[in-house]
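First, one chain by itself: the form predicted alone, in structure tokens.
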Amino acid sequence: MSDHSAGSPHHDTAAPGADGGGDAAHTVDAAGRAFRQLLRGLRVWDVELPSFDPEAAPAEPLPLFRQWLREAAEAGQPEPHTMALATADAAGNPSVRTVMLHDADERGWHFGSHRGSRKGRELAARPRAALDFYWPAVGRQVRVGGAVTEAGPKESAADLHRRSTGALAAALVGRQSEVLGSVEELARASEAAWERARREPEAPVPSWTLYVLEPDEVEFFQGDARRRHVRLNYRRSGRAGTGGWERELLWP
């Protein structure tokens, strides 16, 4: 008896139509099973991690936070600064993507993007949002949760302009998130753009917007070959902005 008989009985029992109908089945049956394979047979943590001793973490996150970012980055992670960003519509939709982190500080974490995207529209509905950053040279993963708020016009045009070149030229493109009608438009768009940045490094794009979330849960996970994962969560103990840190261990 073969693998694909053994594994999927129902489609031996089918007929090929005349129109192809059953080699079809038994491809995308072959397909399915391939690709289960490749996701059994692939590693996990295949590095030595770093130990994380809970008892020794600081009060507030934020110095922590910190030094994961610089530790995982010094173990050869790739933009450790990246970031996925969940929101929701007004709803209840979700939606996530990845971003970049453009500080963390006492105020909370900072992104940006524009007004009309649609990641902007939902914070304007539902100003609250979620990130999670995973570096797995180091097997560690750093969930944030809180409530957003934009900053001023000016500190949002001084975030944009201390970014590269590219990062301004992008926002001049702008319409994110609207329907494109080819890559050529896009195209014709993004070296305009280029252009403009290259010669007005400091120019204005109105749209841009920079966003702070300020957290009311921090949670810090340090994965374990056998699975004895540490999880370390801070939860603020009062209103954010006001109260203190509370930390509790999580089961994995």
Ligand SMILES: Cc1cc2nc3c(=O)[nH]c(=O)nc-3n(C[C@H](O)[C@H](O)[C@H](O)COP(=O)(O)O)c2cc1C
Contents of the next structure:
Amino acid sequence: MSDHSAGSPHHDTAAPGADGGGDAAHTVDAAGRAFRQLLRGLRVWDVELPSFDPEAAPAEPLPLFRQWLREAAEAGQPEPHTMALATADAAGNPSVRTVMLHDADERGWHFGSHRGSRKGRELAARPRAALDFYWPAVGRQVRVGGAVTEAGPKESAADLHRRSTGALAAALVGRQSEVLGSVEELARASEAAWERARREPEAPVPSWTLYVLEPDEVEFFQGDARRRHVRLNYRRSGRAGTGGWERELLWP
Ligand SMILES: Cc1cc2nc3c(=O)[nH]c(=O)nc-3n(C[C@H](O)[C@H](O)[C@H](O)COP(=O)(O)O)c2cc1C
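So the form predicted alone is up there; where is the form predicted together with the ligand?
Following is the full complex, with the preceding chain placed first.
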């Protein structure tokens, strides 16, 4: 199913490579046209989608999140434990990247990274973040936002050392987000890191940090073929008898 109607004609003038004269902003070359055609041909919500009854949703978001991640995995969604992590610098400029979810429990959503990376520096300056999961196999999206804390060196090390040799080797390479001089430089550092990770599975990586995002908002979005998408938002509340959370539906 696609929402795209035909593009406006003045954005589609046949002037390939027009770079001098004319209004360059209004010209689209052959590559641009082919790209737009490709985009128009792509579909979303083109699979059998599950239904979601928000009335039957639990009082807290965590059990529903765990259920949805399991259902995404069972529906064949590749890498359902990857998520977009958005942070902002001290001036409020946002940045986003993909990271892996290491756990989700009563404390929050856990992920690991280097403290000195761009995201690590941004989290130090502004310890708040947002996460986004999108699982096309089930037409579902989950957004999580809240305060981020560091789990501490012991727990961070334990989390890293529970993971694969490759994960340890990657962490040992370090210098994440610094400018790299050449691919050869990375190859040498990576070779040495793999060798050390195999020899020393408990090798320390002091910059590696386990972060925990404690949510104050979690939104569940169930896509619907007729575009009657269901959005259920949980907001943390101090009110008694709500399980600590308020629930509300949102217009899609
Ligand atoms: C599927 C996937 C999983 C990733 N998982 C992580 C991760 O768990 N931790 C991490 O630091 N970077 C991970 N990365 C790399 C980040 O997307 C990013 O390139 C890196 O963390 C540097 O980001 P920054 O410069 O904004 O700090 C992953 C990338 C992909 C594509």
